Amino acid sequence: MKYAKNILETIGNTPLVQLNTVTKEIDALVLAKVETFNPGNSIKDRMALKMIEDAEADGRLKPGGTIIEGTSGNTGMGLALAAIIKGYKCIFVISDKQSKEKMDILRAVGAEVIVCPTNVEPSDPRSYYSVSKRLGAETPNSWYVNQYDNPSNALAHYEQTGPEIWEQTEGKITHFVVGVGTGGTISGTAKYLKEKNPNIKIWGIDTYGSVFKKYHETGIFDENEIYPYITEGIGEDILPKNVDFSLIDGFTKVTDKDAAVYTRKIAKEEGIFVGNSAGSAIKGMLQLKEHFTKDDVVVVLFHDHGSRYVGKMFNDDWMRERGFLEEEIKTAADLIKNHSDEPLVAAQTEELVSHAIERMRDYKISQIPVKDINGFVGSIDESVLLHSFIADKNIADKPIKDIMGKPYPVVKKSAKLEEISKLITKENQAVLVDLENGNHHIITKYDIISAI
């Protein structure tokens, strides 16, 4: 009978997928190499089992350990897999800017889940990575995993996806690309790849407001580059001692709606329902086409599993917010058609001014229409309030016509985006759009920019 003795024996030995729609622009044969096929549904499973059973056979873990780690999720996940199996207990600490999926999924586990805010310093006490670092510090018997800096991340890709990579394409992989953020994959895979060709290329895939590329390409760490950033599972802000950039030939940088287009794309061109990190690594590579010759096999590494972004890029509604969702934006309608059912927020001229700036905090909007009973008479934003009640302190209790501007213009719902953008000025907040049933919708300069 053939059959694993338990879930960890099912780690690794994942397939490799010949990609025929998503690539189609690039003259070699692209193969994927599926991560989710782990029972973990990532990458992560590999290193996550080595870093376990590499603590415990040098006593770093003891029996009835808790195991503590900073986390983008998939990492926890294979730790907690084994730890169940193994008997230990796990403390997780994770960014505030991670699906809820994967904190749900770690919970479901068995773990104890701690959210931390993403917009810190690494060295801020309330950052994921100084919270792990202490915990580990404070908890009796535990272990704080590390997977930066700990070595047995990027062995365990040496000793599995590198030879699994070259024995699946029987040694004629050209190009390895994958994304980075750990950087345990990229220099585990590419230094058994290398040792077996060293004409084999390396490129890592990272991310806008990360730090890879340019400390790469130059050997300066900048921290102007560092800023917040929506695409998971790759980047950093700081440098991992698992990234060896003498094995990386170069990097390619994603933005966040490109990373979440192409892992749209990977779904319905490809039916492979997989992770953010792997739209990166599509885009990423469709940069470098020109890299790829039709005699190469350019090899892609598909981290994670779909499941962990449906409240996020395979949500139309969140695409949208961000102006991610690929819509074609030619008039005022197609501006205002996700929310045109919503009432048009105004205030009347007798109103007081308080009434208006109450709506405001309410609503959460900075232009209100003022109408009287013959129709549109005149508008209002919150730099005029500013400047009102700078210049008098009573102004709240006197009515909207003193202080109110002009009113907006009013375009049918026909009217074409260039139209819109050319009537919406520094005097100018907003447009009007008559939706030719008595009613009227406001377009904001907000909707114009989520536009573009």
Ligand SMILES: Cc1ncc(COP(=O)(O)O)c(C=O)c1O
Contents of the next structure:
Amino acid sequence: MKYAKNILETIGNTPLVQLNTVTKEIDALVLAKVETFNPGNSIKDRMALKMIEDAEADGRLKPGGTIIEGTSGNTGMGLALAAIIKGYKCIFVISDKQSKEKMDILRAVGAEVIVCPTNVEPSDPRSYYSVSKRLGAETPNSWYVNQYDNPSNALAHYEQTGPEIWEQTEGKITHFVVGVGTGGTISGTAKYLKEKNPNIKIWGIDTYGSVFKKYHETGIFDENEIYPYITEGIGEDILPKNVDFSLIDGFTKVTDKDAAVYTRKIAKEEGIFVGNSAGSAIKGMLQLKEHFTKDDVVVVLFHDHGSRYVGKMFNDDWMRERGFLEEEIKTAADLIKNHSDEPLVAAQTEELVSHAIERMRDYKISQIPVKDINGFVGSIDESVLLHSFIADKNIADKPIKDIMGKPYPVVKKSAKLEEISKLITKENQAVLVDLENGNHHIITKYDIISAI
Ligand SMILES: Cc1ncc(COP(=O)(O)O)c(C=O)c1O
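Now that the form predicted on its own has been shown, please provide the structure of the form predicted in complex with this ligand.
Let's see the whole complex now, leading with the same chain.
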């Protein structure tokens, strides 16, 4: 009989699959190492098990212990699977940027999940780096994994991912292209491949908002490069010990939009349902296409499964809200189609200014049309409010009609984008669309900017 004694024995030996459509602009054989075939649906199963085994071997992890880690989900999944088989508890600290699916999946495999804010400095006590370190120090019989600096992370890829790719390509691989987060995948795999053939070129995929590319090119850790981004799994605002920059030939940065668009393309064009960093890797590879020639064998690695992104990159509304969907927006009807069923927030001339302010705050809007029984007769926006307040500190208790500005122009649903753009000026922040059913909807300057 041929069977695995437990799920951990099924980790590794993932397939290498030729890409035929999404990379057709590239004049080389392009092969994807599809890591979703691991039992936790990501490459991270490999390093998670390796980190646990090494910690067991040298006594850092003791029987019945608690495994603590700051993880964006995939490492957590790998650790949780191994913990189930080996009898450990898991506490994972995750940033609020990560998809809800990832958090639910970790809870499904028995882990406790603690969510921390993304937009704080790594040194901030609320950051997920700090919280996981603190829990590691406070929890009895616990082991803080620290995948960023834990050498077993890269070692797993030196022992498994590298040799698998070498054997599957019969040593013909010429380039390896891969997203970089902790650096374990790129450094471990690169070390093995370069030992076999130093001419193999290693390309790291980075994201805007991360420090890797500039650091690799200049040796400067530039804090100006750090800002929040959407792409998941790659890029960092720290320099993990697992990134061995000496093994990497170059980095290319991919935008959030391109990463999302290409994640969808891989599913639609290749039938390979993989996660967001795979989209970054493919787009990055296309950006590097002049580096590849006809006889090259280029291997790209897909880290995780698409199911973890169904509420994000694979959701049209999520994509549209971020301006990531390539839709043609030509008319007023196109501009409002995602929110046309929401009621228009308006104010009455006789209401107090304080009411308008409250409504603007509740709905998080910057402008509001004003009505009387005859229809729209005025408008209030933040600059009207500010100027009125400077002139009269008691303005909140006055009726809206005393301070309101001109009414917003009304356009038909068929009005062209250019026509609407011309109506939006410094003095006029919005236009109203006549929905031809007695109702109106608003188009703001922000809607126009998002659309273009
Ligand atoms: C989806 C995804 N892609 C890419 C990476 C980057 O891999 P590595 O941490 O080995 O650099 C990760 C790691 O967290 C990941 O979860």
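Between two forms, the rigid core is the largest collection of C-alphas that superpose within 1.5 Å. Values in this document were obtained by computation on a predicted structure and should not be read as measured data. Residue numbers count along the first chain shown, from 1.
The Cα position of residue 373 differs by 2 Å or more between these two forms after fitting on the rigid core. Annotation for residue 402: C-alpha shift of 2 angstroms or more between these two forms, rigid core superposed.
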